[in-house]
Each structure stands twice: as C-alpha cells, then as structure tokens.
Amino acid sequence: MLIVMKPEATTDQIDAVIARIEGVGATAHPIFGERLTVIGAIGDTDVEQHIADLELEGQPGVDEVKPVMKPYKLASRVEHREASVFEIGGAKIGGEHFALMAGPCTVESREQLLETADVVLAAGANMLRGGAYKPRTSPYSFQGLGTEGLRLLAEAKEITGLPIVTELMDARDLEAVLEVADVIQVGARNMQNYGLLTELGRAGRPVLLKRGLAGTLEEFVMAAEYILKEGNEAVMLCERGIRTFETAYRFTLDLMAVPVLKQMTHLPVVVDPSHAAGRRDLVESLSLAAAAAGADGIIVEVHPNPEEAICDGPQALRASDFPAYARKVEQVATIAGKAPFLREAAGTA
C-alpha cells in the first residue's frame, strides 16, 4: 500500500499515519521528498487487508492511498518514481551517473593487487573490485585469501583512495568485510540466500546484488526486496549472464534485462561482462553494448598478467589495455546520456 501525504502535511500527521500502519503489524517506509512525503506500508496478505481496513484516506494530512500490485513493493517505481542515485566514496551511480568498477577477480598477492589498483586509479575508474572470498564450483579450487585478502584491500584503499567492492559469502564474515568494503557484492550463487540478504539489509552498507544463473527478473528483484525491507536502500542490481542452451560462451549476457529492470525498479543496474563472456576478446564488445543499453555501471576484471592469474585469467582484461578500454566505455556511456565519469584527476576524462 502506498500512502501519499498532502504537501502541507505536518510531522505529527505523518507520524500518526506511521503509527497506525505499524499498529496492525505492517512496516512503514516513509520517503521524504522536497514537496511531499510518501509512506510505503509493507506486510503479508493478511496484514495488507488490515491496512486497507484502516481507511487511511480519511486520516488528516493524507492525500490518497494507492495499492501496489507488484510483489516487490520497495524496489518498484510505483513508490519511488525517480531513479535512485547513490554516492559511494565520492563516486555516484544511478540516474545520469555511471560507475566503472575494476580490479582482479581475486586478491592473489600484495604486488598483484597494488599494481592493478595503480592502473585502475590512473585510468580514472571509480571503484576497485577484488575478491577476498571466492565461491568456486570445485571445493578443491582456490577459495581466496580470506582475512589476508581483506587486509590487502584495505591497504590498496588507503593508498589509492578508491572505494572497495568485495564479495561476502558467509554472514559470519560480515563484520570483517564491513571494516573494508564500501560496497558488498552478493554473488550469483547467493542471490536467493535470504538469510544473508537480510543481514546485509540490516548492515546498511551498499550492496551489489548479482542475478542468479537461472533467476528470472522478478525473482531477482524480489531478492533485492529482502535487503530493502530491512532499511538498506542502497542496492544495485547486476546482470552477469544467465545459463541457457548456448555453449559457445560461458553464459548468455541478457542485455535486455538492463532497460527492463530500469522500467521495473528505481535501482541502478550494473553489468558484469567478464563472467558472462569467460573470454577476454568478448569483454570490450559486451561492455560497450551494456553502456549503450543504458547500464548505470560496469564491473570488470583486470589483471597485470592474466596468464598467471589463479582465478579466471582468460576473462580478465590486461592491465596495459585498461586505460583505452575505460575511455571507450565512457564515450559510449556519454552518448547513451550519462555524464562523463572518468576522474579528471587521472588525466583520462
């Protein structure tokens, strides 16, 4: 249910509506705009009926009450018509703002991470990505450096000033990750790990949620709803390729998801071309296509020596090629209506 307050509604009137909503077991999510306030009332089917029985249309200060038919209440554009814009470590994403997140698939060593971070910084990218914990298909594959990887990411952040994007797999590691991460990534395999998503909603740190390998768009957005309902509004959706019958490449990058998700939700949409392609030679083309489709950002893998990478070397861009790649992405994103995003301080904007 969506309760639209009158422009002249007082604080006491707004608080009274919130109290009545919460009094029937629902959760109230007020959105305070420049001109008016909108209150989202969230609950299960029985609770929604109780909300309807409140007859809030007659409450002082209430302009109108609208039912929200979508199962995803907080992510929907019904309640939040304008595209959300988040500022993360000085970088903005959403609306007219584009963010380029780049770095190694996994943190392997201090030398490898800092060399990559220097390249990412010099090229003008907005955020440094790097995995300390890695979900792998085989339990015998390298699983990441763990806390040592987090320590190295913290050092890279201190040296470069770049915000850190890193993955969380287990809620037991949340506190350690929160000490380092500016954005917490949820991998495709954890898209429907609802307990983990709930904890991230309570943590309040920006979340980059990746679409599951076989998740529909509605399932994807409903997963985001688990984070939003706990009060964390800073959620970014990431299309990273889905599993289809095609075997010519690793996954099928669903670029149609970009404009559709932007119609369905107000949340920024990011594309991961590296995991979709699985091949370095396809990453740039997919990145440019994503920017042209209206994506709000790209998260891409970069490595100084991909042939020596412990994890996903074949899909990582060479660090030496990254500056030219970043400029091309910016050019296409600008044509698609985004503001220039490469930092001027890097001399590449």
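In this text, all values refer to a predicted model and were calculated from it rather than measured experimentally. We call the rigid core the largest set of C-alpha positions that still match within 1.5 Å between the two forms. Residue numbers count along the first chain shown, from 1. First, how it differs from the form predicted in complex with ligand PEP.
- Superposition of the core reveals a Cα shift of less than 2 Å for Thr334 between these two forms.
- Core-superposed comparison between these two forms: the Cα of Ile31 travels 2 Å or more.
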Second form
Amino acid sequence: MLIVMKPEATTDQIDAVIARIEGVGATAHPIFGERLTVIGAIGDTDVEQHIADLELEGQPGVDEVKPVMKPYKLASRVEHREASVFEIGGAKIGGEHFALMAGPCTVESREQLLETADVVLAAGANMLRGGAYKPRTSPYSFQGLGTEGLRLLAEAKEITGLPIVTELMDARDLEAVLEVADVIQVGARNMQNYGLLTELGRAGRPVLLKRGLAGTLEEFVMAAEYILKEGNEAVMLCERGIRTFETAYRFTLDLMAVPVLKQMTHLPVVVDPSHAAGRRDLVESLSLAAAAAGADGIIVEVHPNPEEAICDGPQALRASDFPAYARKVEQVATIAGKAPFLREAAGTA
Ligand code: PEP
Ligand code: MN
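Given the form predicted on its own above, I would also like to look at the protein as it appears in the form predicted in complex with ligand PEP.
Let's see the whole complex now, leading with the same chain.
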C-alpha cells in the first residue's frame, strides 16, 4: 500500500499515519520528497487488507491511499501464473481446452430435454445445459420444473453421458442440485449473493459464475474470490452481457472482458452469447467473436422448436442449425489457439 501525504502534511500527521500502519503489523517506509511524503506500507497480503480497512483517506494530512496488491488474491495471476484447467465429467476447460456447453434455457419436458440432449451429443458438444430453477424477471412467469427438472437432467445425463450445467438460485436446493450438476451455474442476478457463493465454495463442485448485469470486472472477480476462499478452486467466469445505454439488443456483450479477465485471473472465461443478444440472429457471430477473443468456452441455448419454448425461445438456436454452428465455433477457436474440442464420438451431425 502507498499512502501519499498532502504537501502541507505536518510531521505529527506523518507520524500518526506511520503509527497506525505499524499498529496492524505492517512496516512503514516513509520517503521524504522535496514537496511531499509518500509512505510505503509493506506486509503480507492480509496486512494490505488491514491497512485498507483503516480507511486512512480520512486521516489528517493524507491525500491518497493506493493499493499495490490486487484485492483478489486467489483469483489473480500473481501467485498462480498458469491458466487453470478443470476436468469436468471428461470435458476439459482452460488453457488450450475449450468447452462448448449447450441446451435449452429451461427443462420443459422429458421429450424436449432428451431431444435437445441428443442433438447436443451428436454435434459433439461437451456439456448439456438446462435450468430447473429459473431466475425470471416476473414472479408470475414459469419458474422452472424444480426437482422434476433435476430428475429429467439426471436421465439425460445417464443416456448421453454429457456433464450437466444447471443453475442454483437458493442454497436450500443445494443438496438436490448436487445430485445431478457437474457444474453449478450462478445466474447474473446472484453474482453478489455472497451467502450463496460461500455455500458453493464449501460444496466443492465446479461453478459457472455469471457476471452481474452491472458488475464491474473487479466486482466480478471479487465474487469469484468468495468461492475460491472456501477452498473450491473450480470457478469459471461467464460474460453474458451487461446493461449499457444501448437498446437495440438485450444487453451489450462485453468481449473486451475476455482478454482482460484472462490477464486479471487464471480462471477459465466462458461467454454466453444467447442472453446477451436476446435474438437468435446475433448468436452465431457473437460466438465466433468470443472464440476469436480467446474465450475458453461458450454456453449457448438450443431448442428443438424455439417457437414453442417456455422461455428464451427468440434467442435459442434451432437444434437443426446447431451441428454446423458447433463446427464453426471449433474452427475459430482453433485459430485462436485451442485444441479441437468437438467430441469424436459425435455422430454424422
Ligand atoms: C440462463 O442461463 O438461463 C440465465 C437466466 O442467465 P443469466 O443469469 O445470465 O440471465
Ligand atoms: Mn435463458
């Protein structure tokens, strides 16, 4: 931490700041310049936080307090230089590994889920997504099939062997979700639900953490830190579009977040083009752009009959278009340095 004193700061004020720094176990290194004094406060990373908690900005004579360490200790690349790679039910993500996760927004029926799962499997995608608990803007909208949806996901997993990505909204459903989920999704609206994040940190299952609608990248990474701090290292960050002044599409997909998050952290970065766009016609180009930007994975909505979807139909890729889409994403991802990822077991799709 660097504490910059005001040019008019008195010796007593400088000494008072030094005393407070030393009071939390840090060592103070004052540098007396001609015009002002800067105090370097050195200690381990916890000490840095303790100094931040002193809120020295309000102290007499203090001009500015500048952290030199990142507040996200576990997510940052400082002590973990290599990109994290996770193996999830046979699929790998991170480093040179790309994962394509696809499926319906929500589990609607046995027929709908199994039909979609077949298409996702045949196209060679790596994981099946589907929500049993849905965060809907209106409390009067369909809220998901709940435990029945989880049961259907378990059946789809048994038939296809695909790992399952599904959302948890309420920690009271954790046990039930753990029965089937290979990856637990935290929706955008829960990015800063710290109680839920802490529970997921303890649960130890891989987490796909979506960026909040108005979350800055630092807030996003700090949210991941809540999960990592409990000992769960398998966190994937998902950019899914943020609120901006633009109204021509549902959200603004922040693709700059991809390379920047990869500089800030060692965690895999996934992109969700479906919820950003809100419209099917944009999904493929956003996916290719995400792959080109270096994303480690894509999570995309697919439906056998989008016109009849209970939710997010307008943005769902048609199942019949999915195989060609998957191949294009693979082509671009390989140009961006990823290994081919579509499973060889893929059928004629
Ligand atoms: C979803 O994945 O279906 C979803 C609701 O996503 P988000 O939380 O990003 O809106
Ligand atoms: Mn959806």
